[in-house]
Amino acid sequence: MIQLERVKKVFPNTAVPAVDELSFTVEQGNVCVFVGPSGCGKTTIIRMINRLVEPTSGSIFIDGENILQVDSDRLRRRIGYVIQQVGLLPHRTIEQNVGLVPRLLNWPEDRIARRVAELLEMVGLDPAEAAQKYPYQLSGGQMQRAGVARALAADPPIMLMDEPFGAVDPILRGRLQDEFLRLQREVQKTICFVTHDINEALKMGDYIVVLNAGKLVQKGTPMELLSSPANDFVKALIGDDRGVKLLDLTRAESLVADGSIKSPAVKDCSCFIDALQPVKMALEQMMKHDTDSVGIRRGDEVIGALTWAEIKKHIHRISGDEG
């Protein structure tokens, strides 16, 4: 768990804080996405969490421990860091890049080799083909995958991701997002994810922190932001098509009410979709199977159901807010 308490950052020779009295918590195992316009403090926040930037005031805690009282090198070895520019060392092979932190931690070479192969497979790279290549020999998408593998190498409990998919084309970006969500289901890291793209934030986040001029404007689930934007700034950030975003970007699991697994609708379901798939997929399955309910699975577990009436209710509420 990551906690920020009244964190402030004022850079030298500037009067306006880059981050201004910010307080929030990132729960263990969740993806918390920071979104907002350029210069709102998103990157500064995650750079303070791994102490590449020191806060001017306030406190940051990881699992109850004040990070300012932890050796910075030891702290960073517990945190995976992925940036838009990937950050792979160009003069080292992919195997050497991915195994960098384990070697700093003095892992045995056979353990490093197993870990590298495991991670490359996990992110969709063939170890036999990719391990001995240099970064320039990979495509942009492959380098992004290798960057994620390197961040996961020492199995850190926390990952910081700064615009990790921003440098690739939209189609590949969507695929990388999908792969990352599936990977997160397996590894269950606590993740701080920076983006300027509200669509990416709605898709990737368990929770979203909306920032403007270094201040927290709203924190909530994608559903909470779509249905109850805090003010005109958040409404403008989301856009006029909130109902469409609900269908296309919100994960099905976000609309499954607590306890819905006990609902008779689950027993009546003739079709199912994965919890990470968008609500739009639930509607497509309803039309395809001529039914008004779709079961929601997380792996092999049925976690609930979505009905046409529930989806319509959410769309109507959002449209009503817009009206």
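Residue numbers count along the first chain shown, from 1. Each form is matched to the other, and the largest set of C-alpha atoms that superpose within 1.5 Å is called the rigid core. Values in this document were obtained by computation on a predicted structure and should not be read as measured data. First, how it differs from the form predicted together with its partner chain.
- With a cut-off of 2 Å and the rigid core superposed, residue 249 has a Cα displacement that reaches or exceeds the cut-off between the two forms.
- After superposition on the rigid core, the Cα atom of residue 275 is displaced by 2 Å or more between the two forms.
- The rotation of the smaller rigid part against the larger one between the two forms comes to 48 degrees.
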The other form holds:
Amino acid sequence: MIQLERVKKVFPNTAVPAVDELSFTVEQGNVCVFVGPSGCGKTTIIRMINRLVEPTSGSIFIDGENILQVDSDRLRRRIGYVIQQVGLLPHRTIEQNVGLVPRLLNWPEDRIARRVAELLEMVGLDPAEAAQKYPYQLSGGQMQRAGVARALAADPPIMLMDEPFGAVDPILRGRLQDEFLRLQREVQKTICFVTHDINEALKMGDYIVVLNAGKLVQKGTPMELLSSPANDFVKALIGDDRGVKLLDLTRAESLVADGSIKSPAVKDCSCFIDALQPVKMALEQMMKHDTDSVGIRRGDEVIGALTWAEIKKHIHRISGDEG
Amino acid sequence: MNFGLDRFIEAMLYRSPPYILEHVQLVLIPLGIAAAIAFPAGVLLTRPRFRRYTGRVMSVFNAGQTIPPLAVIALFFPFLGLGYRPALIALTLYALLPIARNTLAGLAGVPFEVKEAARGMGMTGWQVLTQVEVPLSLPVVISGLKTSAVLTAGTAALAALVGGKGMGAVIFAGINFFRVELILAGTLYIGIMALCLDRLLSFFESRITPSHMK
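One more: the block was the form predicted on its own; return the form predicted together with its partner chain.
Now the complete complex, all chains and molecules, led by this one.
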């Protein structure tokens, strides 16, 4: 668990604080995404959590321990850190890069070797092929994977990720995000994730902290953010397609739970989607098959149908002002 | 002046070789001292605490290079007199700048994100310096050393003017006695020495350069 209490950072020779009296808590095992425009202080926040930047005032606690009273180098070895530019040591092999923190912690060599192989496997790199390569011999995506493996090496309970997928192309980014979410289900870390991409935030976050000019604007689940944005800034950040984004986060099953199985629509269905897929997929099917209703299947069983009218009603209900 | 092949061969084989060792010393000792001063200075000047002194210290090193070695010897004459030691000092001052400048450039060239990640992983400041910054900047430092070595090999000939020995003695004897073969032989040896030093350091440089920087 990470707690920030009235944390403030004013950089020398600047009038405006980069981070202004910020307080929040990130619960154990959650992914908390910090999102906001450039210069909103999101990177400064996570750099204060591993003390690459010292706060001007306020306190930061990790599992109840005030980190400002811990030796900063030791602290960092307990916190995984991934940055956009990856920052692998160019003169060291991938094996040495990934084994960096365990070596700093004086693990025995055979344990490091086993851990590195395990991690490379976990992030989708072939240990036999990648371990002895140098970073320049890897592709951008492979480097980013090696960076994540390095951060996970000593199994830190906390991970700080600063736009980890910002430098790769959109297709690869989507794949890395999916892999990351799968990995997170496995490792259950407490993660602070920085991005300026609201779509990434909505996809990755258990919680989202929206920041502007060093101040917290809104904190909530992706659903809360979409259904009740705190102000125009959050609305603008989310964009004009709030309703569609909502439907992307809503599982089809949640709209048929109230027994629409009996609705006559189900007989007319010419296409089906899985209950776990987002409602957005239902819209896609409607467009593709030029129909107003889509059947919802769980496994082989048809559990109901979604109609265009119901989806519209749902959007109205949840966001009030959505025309 | 006259020039005969047999006299040239004699100069090459008998007159010059006794001075080779002296001249090598005149190059290696100042080079060693200069490296021992300029490299730590360069490292210190890139640390946050001392960064603001960079300009001033570099201007001292710059001065070392602008003042001709003979003038430096003249400057130190009241304290050290003539001879071997003043020559060493003058040559050392001369060799400082390229090494210091390349150390600064090399350390500045280490990518920020690499240092940032190394710190973020929990390396101490000393570990970042010795395991990341120095290894990554060493090729640039060594190329500075190479510049200094070649420069010193040539300049060291002037040491003979103040009784500082070295291959310069052969060259100046040739000038004084109108013996072209001596001038030629001395110059040739200095050229060979400069080349050898350059090759040697290049070899070392290529050995330690990480493969991605080649």
